[in-house]
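In structure tokens, one chain follows: the form predicted alone.
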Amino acid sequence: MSNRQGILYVVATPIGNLGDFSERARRTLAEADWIAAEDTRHTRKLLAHFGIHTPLSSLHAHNEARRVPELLARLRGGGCGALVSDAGTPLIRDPGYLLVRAAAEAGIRVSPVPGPCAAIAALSVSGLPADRFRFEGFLPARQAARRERLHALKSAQATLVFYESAHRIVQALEDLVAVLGAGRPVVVARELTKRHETVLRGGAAEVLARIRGDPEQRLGEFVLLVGAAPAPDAGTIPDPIRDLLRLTLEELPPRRAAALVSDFSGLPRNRLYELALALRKSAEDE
């Protein structure tokens, strides 16, 4: 894969089922001059299975900053490299951001070789709305921080997508029940594309009970999805939003202020415009 201009390929690899490894991904890794892998031991097994012998080097969270200059020099010299993570699409809660950013800033072509991604795979089968979602990575390991994060996301008007580990899945669901409520829609997708793949759907308390009652459902790798918060009552404007609108009216006309606060809060623009007119009139009457 010699080329006068170096290219960095960002290559997705299987999250479980090796049949998901695309022909293009295999060819790209076979023809690259080098592969930067999150865990060379893991990637070496994948390459051996497909008879790929491209030289491997490590690129993980602890050495990425140190390795970037060397890999960037190879790319500048015309070599073509490939970036892979242990499974799925690189950079989605995996290393590689520093290398991709440096290559892009250096004017080097960065080209995706798309494929498996656990978050997107789980979202596609969750049964939850996928037109708007937020990928939040892993929840904090400590309960206090985890609950604080959930409180911050409690009113999010989007499906929430998390990764979670086997030894914390129960605690994460317990905190979901405590912070977001027992009935909040939850989906737990476990071991996607593997032999023991399961997708559990229901209210947060119901899914928690099913996982508590079945030790097998506490094993493997998890994607945790949470339904969006109920839309706020269009007829009720919370006090903090009223205060924000009042402050915005000090600088903007009612229609523009209402539009700005609507974009921020998700509340109906026409309702905020009516309130803005009322607030402006009240201020003029004082």
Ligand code: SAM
Given for the second form:
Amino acid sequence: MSNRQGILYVVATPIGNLGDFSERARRTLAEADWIAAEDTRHTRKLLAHFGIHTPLSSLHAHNEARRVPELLARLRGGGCGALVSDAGTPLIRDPGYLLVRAAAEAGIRVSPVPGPCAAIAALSVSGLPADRFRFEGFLPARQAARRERLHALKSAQATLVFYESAHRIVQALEDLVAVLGAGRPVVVARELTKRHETVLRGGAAEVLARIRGDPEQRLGEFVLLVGAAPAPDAGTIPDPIRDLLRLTLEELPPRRAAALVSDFSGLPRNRLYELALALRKSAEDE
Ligand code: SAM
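Can I get the form predicted in complex with S-adenosylmethionine (SAM) as well, since the one above is the form predicted alone?
Then the entire complex follows, led off by the chain already shown.
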């Protein structure tokens, strides 16, 4: 039964340069029984360019929940479908999650045809560490919520990756300077793979000044990347852990208190033991 089911292909499309449309993506879209697209008019132009005549239907943020049962029924019936978004990789801040989840839960094979993705393209040229990164999609549109989100991310030990629009790039950078500091490493990757591709790197305030000073740098599509927070000094014990150790010392001897708090916090046992002895001594001196 299951081998008569269809396959859902999740197909990446170019983020600006048609030369990035892979041969496998072209063949998959040409051979699929149907294509579900975020914006059919947009995708029709891509298909026309490559001479693909597969029937198109729409699957966007506002109709996805409604359309999933019908597409699932087609897959169950043995048809092969392809999912695309306007640009880049579907689901990456684009529709498709509900369909992919439903297909996976129904035991239907979901297969990627990987390709362009603005976040990954930007990360690959940013010059920031890419071994650990955190993709955050778009920052909130309102300043208070945006600053709150940045506060929550301030200490993240990973490169931060945001999508940003032309009309908010300056405000986003202003808030970055205010919340994360003028010197935090920032990269603004603009119009990747297109004619006016630019990658600006520097401290947050420096990148903001360059974008403020050049109207050209405020046009197009943007990925904003932020360097990770500096790693905390292994010798520094954060205040809440210090308080916990102080409380624990009221009940336990220093060695056991240090071991317990080390297990809880992951901080080195010997550092906590030294601190426990110092706290005990200062309590005795008082
Ligand atoms: N799914 C897409 C992907 O894989 O990259 C992203 C879709 S998201 C709705 C669109 C955002 O991606 C844009 O607002 C912009 O922040 C970023 N973006 C898309 N194309 C870009 C490009 N060529 N250069 C820089 N950023 C781009």
